[in-house]
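The chain below stands alone and is given in structure tokens; this is the form predicted alone.
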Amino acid sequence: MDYDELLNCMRCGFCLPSCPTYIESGKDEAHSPRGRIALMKAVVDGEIEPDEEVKRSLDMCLGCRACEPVCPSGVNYGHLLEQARDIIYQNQEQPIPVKAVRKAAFQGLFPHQNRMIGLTGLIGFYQRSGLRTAARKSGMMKLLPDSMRLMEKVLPDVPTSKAMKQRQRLFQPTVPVKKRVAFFAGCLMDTVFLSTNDATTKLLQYAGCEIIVPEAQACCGALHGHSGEKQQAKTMAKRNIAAFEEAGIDYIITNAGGCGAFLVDYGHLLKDEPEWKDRAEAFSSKIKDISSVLVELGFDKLPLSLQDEIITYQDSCHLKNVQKTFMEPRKLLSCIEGAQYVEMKDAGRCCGSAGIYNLVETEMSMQILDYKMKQTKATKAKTIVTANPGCLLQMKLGIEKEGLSDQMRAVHIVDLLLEAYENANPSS
């Protein structure tokens, strides 16, 4: 553990109001920064075991990190979290059915793209094959728990495995160019997303920009570095920064706001490694969300409407807290003719998907979602829009559990912005 760290929180208490785990447990001390803070040197220090209770504290946390901006001592929650999630998979003994999955989830699949292919694919099969359609009819969904049923309702209809394998590499842009970049297309995004990682590169040629996609590169290790898996994290970055480092490009582009929060901190992951430390922190040095390099880029400015509706955003934590992008999604959202902007209350705050959360923490989970579906009905919105995947599904989940399916749409903020691109330009 980072000792220097822990001393730098003063116990002030600034980041209990920030903390949706703090506020949803009715102010439970274990369940805020300060307190799992407080645990993580209590264990250090020899005061306190590694018990059944602080890893449950640790858990309960959605890794959201919007302790962070309102912390005056800048003490770095993230890092800390990570940190001690490692040391406590790593060395406590856990059952054995519990390291199987956790082995062929985070060894056996996500780094290897085909295999991610593989296995969404098979989704894709049962959603056109007819299979959904009768799991449904015959009443099997019901077996399944509320969170799980309704996350299936709401999965994107996934593309054919051979749709995901015919990537293209490069692309060029509609008009003179103005940057080269990398697009950092993800795993999920490339599969179960692959239409929006579509609509990114092609935002991106509107935009002017000529793009490459390296084929070797791998899953970020968001997952992993979250999930108390930080080797197998640095070789997932040291695989995306030999992927990338050689391209000749301005930016990386990301869109995925967990993601490229990840992707952001390869500096601090590899600081140990004196080899790779100066090549991960050039590699995040280059990390730029879309919406952030789209008004760079002037797009704003360009055509863009819908037809009348109220829109609004629900901020994706990692996005806003780690890459602090925050106002460019807005700028974008709000020069939209036809559409009109509303501000969400408490925006900032997590909708509770926080990763796999949602489906490990579901309680907890769906009493952060109730109150982010309340603020939502109240801006009375046709539109939610979001810049991260986790998030729009967990918005998609919010909108059927409140029955309103009908009169709301969840989008991610590509689409809606190729969307009104495309309705203000229709020769393109």
The other form holds:
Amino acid sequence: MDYDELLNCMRCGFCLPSCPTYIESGKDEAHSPRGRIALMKAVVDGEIEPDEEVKRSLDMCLGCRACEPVCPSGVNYGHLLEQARDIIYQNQEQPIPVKAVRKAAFQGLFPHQNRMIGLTGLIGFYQRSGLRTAARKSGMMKLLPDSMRLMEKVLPDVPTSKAMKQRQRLFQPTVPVKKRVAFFAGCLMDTVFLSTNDATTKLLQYAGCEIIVPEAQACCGALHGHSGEKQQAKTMAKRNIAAFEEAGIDYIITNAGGCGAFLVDYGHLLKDEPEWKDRAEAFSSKIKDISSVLVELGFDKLPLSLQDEIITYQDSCHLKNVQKTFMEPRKLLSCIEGAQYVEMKDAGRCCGSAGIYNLVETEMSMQILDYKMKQTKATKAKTIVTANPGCLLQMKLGIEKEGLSDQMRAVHIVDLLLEAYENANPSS
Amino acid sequence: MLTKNGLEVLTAIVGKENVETSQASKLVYSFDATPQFQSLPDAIVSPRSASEVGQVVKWCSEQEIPIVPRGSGTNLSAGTTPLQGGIVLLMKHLDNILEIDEENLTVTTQPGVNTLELMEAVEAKGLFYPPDPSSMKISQIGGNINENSGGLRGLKYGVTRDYVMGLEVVLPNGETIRTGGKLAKDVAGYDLTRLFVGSEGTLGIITEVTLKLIPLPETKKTVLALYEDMDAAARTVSKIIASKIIPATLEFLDQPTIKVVEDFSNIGLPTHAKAVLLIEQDGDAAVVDKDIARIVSICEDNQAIEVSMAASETEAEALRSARRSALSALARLKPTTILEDATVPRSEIANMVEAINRIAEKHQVEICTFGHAGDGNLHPTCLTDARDKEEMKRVEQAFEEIFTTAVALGGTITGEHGVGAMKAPYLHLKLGEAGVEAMRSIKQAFDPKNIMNPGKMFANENRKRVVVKQ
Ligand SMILES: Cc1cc2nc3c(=O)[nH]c(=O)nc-3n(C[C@H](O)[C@H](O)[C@H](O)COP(=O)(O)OP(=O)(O)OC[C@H]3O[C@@H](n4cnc5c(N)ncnc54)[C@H](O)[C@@H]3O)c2cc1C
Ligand code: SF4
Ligand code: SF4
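Give me the form predicted together with the partner chain now, not the form predicted alone.
Let's see the whole complex now, leading with the same chain.
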């Protein structure tokens, strides 16, 4: 562990009011950033054993990093958490089924885009073949826990394997070229959320970007990094760095807050590998979220319109807390004619999705989501805009859970912007 | 020591989910914001009502089990470290505001209410609760009362003590008493209310409090004045007070502090200035304008190199919150940050600042200073590394000298952070032996078994400061 980083925490508690798990646990220090850092330090100092309760405290952490921007001592909590989880998971004997699942997901699936396509293709098959209807009708779904059942319901219709495999690699802008960019397509985004990725490239074309989508790119590795599979994350980082180095571009565009935040941190991930460190930093310095680049290229000045409705925005934790991108999405949304942007209270507080947190820590996740839905409802919004696939699914789940699916929708900001653009420019 | 049986009794009182004994829980409640102090409790108990507090205390009294009351654990005097084990009594469930009385201008609340939430609740009704410790986003009213916290507005509006009108307190024997109330006038007997304010959890548990409110000031203006040298800034402070203006806020930051705060807040603080004063006035618009105009001219007459006015409330709030983050921001520079709290009469500010710098140089330690210049409350903050034992010795010597100097200038060893375990070895410097004895006998009278936050306020025979764990 980075001991200096642990010592940087001076235990002032400034981070407590920003931590969703501290708040939702009824102010339990064991579920606060200050408490977690103290636990990590005590373990490193050999004062306590990393027992179940210590692990519990770390497991309950969303990794939302809301504690970082408010920490005046500049403690990089995200790095500490990653290291601690890495140590705990690598040294711990896990039950065999958990191990198998982790291995299948982290080594067998995410690093291989063709397998991602294969698996999501299966989901698509399930959705289209009539199996879904049959499963829902048969009552089989009742066997699943509530949150899983809802998840099954809110999962978008997956594109066909064919569509996923035929991804276009080069796009020319519809207006004179302003920037040459590469698109980081992501693993989940380029399968389950393929249509959002397509919308992203379209927006970039309208904004004046020449876009390449390097074929050799891989999953960003965030899920691995955050779950204590650091080696695997590093392997993927290297593949990505190499894949984008050749492109000769101004920016690398992301449209998933979670991926973006991990990509900007490659420099740190590979800091101990001299032959990679500089390359990683060069890569990271080019990462830009779609909202930022759109604002930079004046997309907010183009005609955008929707019908009369209220829209609100749910920050992606990592986009906000790590990439510090929170003004840009709001700026874009406020420029849409017809729609009225209303900020929800605590928009920056995590929605409880946090990778696979909502599946493994369902109770806490749902409690956090309930708070979020309360704030969303208070805005009277018809559309909740998000900037990360996890948040998008979680907000859909929230809508479903509240029984509001006929009055409210959750969309990715890119999809909404495209809708607004095409609405205002019917010829495009 | 708590036995298994004892835990069952406590569980029966507060419910299973409100008694924690896991190793992790004990660890996370073993410290507060004070560096270098840590000690494990035997259990953490979170009562749900004042009556449960009474039952827990009564039982602990019978068993002679130490009780450490805890708010949010942001104190800087090791006031909540369970030095002798026992239970940490968490106030997290007692977090309701009970009544905002707009006719009597009071608010009655449970102690676990967050300070900022209370301020916002009364401001929503056009009322004002002025004490604003920099930790207000985190701290609780109960913690504020027990530390008698002050803040940026202390100069004009006073500290927590000046707003506490009545208390409900569970005494160390488990009996509950009420002191004071909503009355503006009350001279029945000793002023126990004041005695409990600043008692640091050593005399009883506060379970309810009635606070005085005042009308919300109409307007506020914020000025930032920059200086080439610290003397000029300190002179300005004396001149402002001497010309009979009492600003709402008069804060001081030295150059190293400005630099780190800017590093954190990025609001464009003038890192080239050697010293900065943050000055605010509030109240009636015409008076504020007049006062601010005079303040600006006093600054200019005293060699301020630049005086600027915050253009908007957002800008002013950015300045204030930057100032509030000073302590934690300083923690970026070195692994260990030791903040002290020496206070002198405000006419002595310049002398004290000069003395601090001289002492730092003499002992070869790095000390940054910021604080509430207007009320003479300075926070010399030492940036060091606890792993460097040799340096830590010099740090101790430097602080000892700083305290002695403060007292010699007519000051005190702590202006707002309290004595706790941290300052206990120095209490006699301020009070003298007889003074310490008088206080000890009060403690003895209330808490003969010494179960309420033992080890705080009064040092054992050994006067040596206990910063470094040997
Ligand atoms: C970054 C930072 C800035 C700060 N700025 C200021 C400042 O500007 N001004 C200032 O005065 N202080 C300041 N402090 C110190 C601290 O925040 C205050 O002393 C605050 O009042 C403590 O509140 P708390 O709720 O955290 O109490 P705790 O730290 O939990 O407790 C403080 C004391 O009160 C006792 N206690 C708590 N609740 C009760 C109760 N209900 N009954 C009996 N005893 C109780 C505890 O035993 C302890 O002795 C600062 C601290 C930090 C970390
Ligand atoms: S705000 Fe930073 S320094 Fe303060 S307790 Fe939290 S992590 Fe530690
Ligand atoms: S990452 Fe989020 S959940 Fe975890 S400690 Fe920080 S604020 Fe709390």
